[in-house]
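In structure tokens, one chain follows: the form predicted alone.
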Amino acid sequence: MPEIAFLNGEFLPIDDAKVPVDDRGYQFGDGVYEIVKSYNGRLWALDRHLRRLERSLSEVGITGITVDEVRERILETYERSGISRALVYVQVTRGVLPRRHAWTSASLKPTLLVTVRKFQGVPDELRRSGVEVITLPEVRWGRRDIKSINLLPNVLAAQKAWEAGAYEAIFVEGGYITEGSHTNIFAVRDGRLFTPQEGPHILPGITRGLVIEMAREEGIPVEEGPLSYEALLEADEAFLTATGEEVLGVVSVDGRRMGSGKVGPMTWRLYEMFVDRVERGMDSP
């Protein structure tokens, strides 16, 4: 079960995958990406991820590649790996051109990278205990809805969280929550879910969307809109969503206990619903 890469038409060990120094992803972060998870040999929510990738490509104007091509490479790379529980990373950059900010050719050939690695997921103990988060000022660019490989602010925020002994850093802009360095966030109060609405200020998370769908199907009210920092602190529960984290309870924010200080019942209910969906393969758009 090898961890494997596909790079521009070639399958090879991950450590052997290398791009030219003039690749615009390396020089400028001029590219987009997706991360897909597999369960029991099945890629989860692949169609949803590819739709978001297609939108990201369109928004930054990367042409010369289709999501159908990307899908084929993902499926073939994953099949060659033979890894049942895997994390599949997909990255498309604008291509290779001598360094210049503006790209001067409309016929650039994009660089496509797919890697498949084993994935362990959140440890059971951490899922049961819940996680602590910190908040930081929002300093990222204005198009966070694009899944860009420009992640330096996210990386620095995640590092600050780690140094503070927290699991995640949540960005706050003008007193309102946006999202985490690599997660979306929900608050729970009086049996209702609250989460920032989609728009250029947050990434439309795949797991976020699935959780909203599940909740509404079960008659759980969901309000997508501005979520203030104060409202988050006053919530009964809070949880994070992401491909890797699935649904992960938050027990403190900036050192202040959330609700009972334990993973709340709504969080557990939604996590169990998510697991049930995975087992039944209910991930279609």
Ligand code: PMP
The other form holds:
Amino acid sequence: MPEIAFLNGEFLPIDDAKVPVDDRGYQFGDGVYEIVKSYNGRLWALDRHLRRLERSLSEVGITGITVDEVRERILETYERSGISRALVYVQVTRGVLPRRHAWTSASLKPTLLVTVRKFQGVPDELRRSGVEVITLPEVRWGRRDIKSINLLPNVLAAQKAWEAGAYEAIFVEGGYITEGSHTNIFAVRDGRLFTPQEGPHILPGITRGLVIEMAREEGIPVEEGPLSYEALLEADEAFLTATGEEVLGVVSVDGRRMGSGKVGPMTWRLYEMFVDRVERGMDSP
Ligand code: PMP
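Counterpart to the form predicted alone, namely the form predicted in complex with the ligand:
Below, the chain from earlier opens the complete complex, with every other chain and molecule after it.
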């Protein structure tokens, strides 16, 4: 079976996987998720993703499922797919209950969905040219560190970016950058990396974390802290990080050219270092 789903105990073709209308994920977006990528037949940074999932589950109080169980299901679904380069989507919702806001019951059975699809990655051309981004006012809730399936503001922002011919929309809150609709962002200035610090205002991206660790090991200074819109515009380079994008150069912000207008040398260096680590499976904490 190539592209495949696991839903509540069954392995199915993705199109055949169906949830009841009263699933709280469908009704309220009451659930959390992860996206894991595989390279050369191995799930990259799986432990880190599972740790973040465990935290998301605990922060929203979804019980009745363990991450060990989720891990086993992911591994089994992935193996059955036989796909070497895959994108694995993992979603846990609170479960099925006639619609009412409070769930009240302590014995709800969460709905676990895993899908495995082939993944092409960022086209080479785009990786070489770099991408344009726009900025938008931050309108999301105050717990963006939880990887919740409630993504309406992210979806609307990404659509605006697409309509503007840009690759990504970056949220700005009180003059400071938070993150993209589905990516984290870094600026580079005088050989140093700057990125917003972890906290409730951003998702602690797995790729973000790996890039910071990798840079520090290579002696590249990294400052995690407030990053103003002006500082981003004045940076020598900027790049996005995410599981899908890896390390992707930004060449313009709101139509204003960044640095040389080309993917910068630090961005390339980090991208190449990242690919090298991927090849060697170096993803342990
Ligand atoms: N921020 C947001 C809002 C995201 O949706 C994502 C992608 N899941 C990221 C950052 C990047 O996270 P990761 O590196 O774990 O894919």
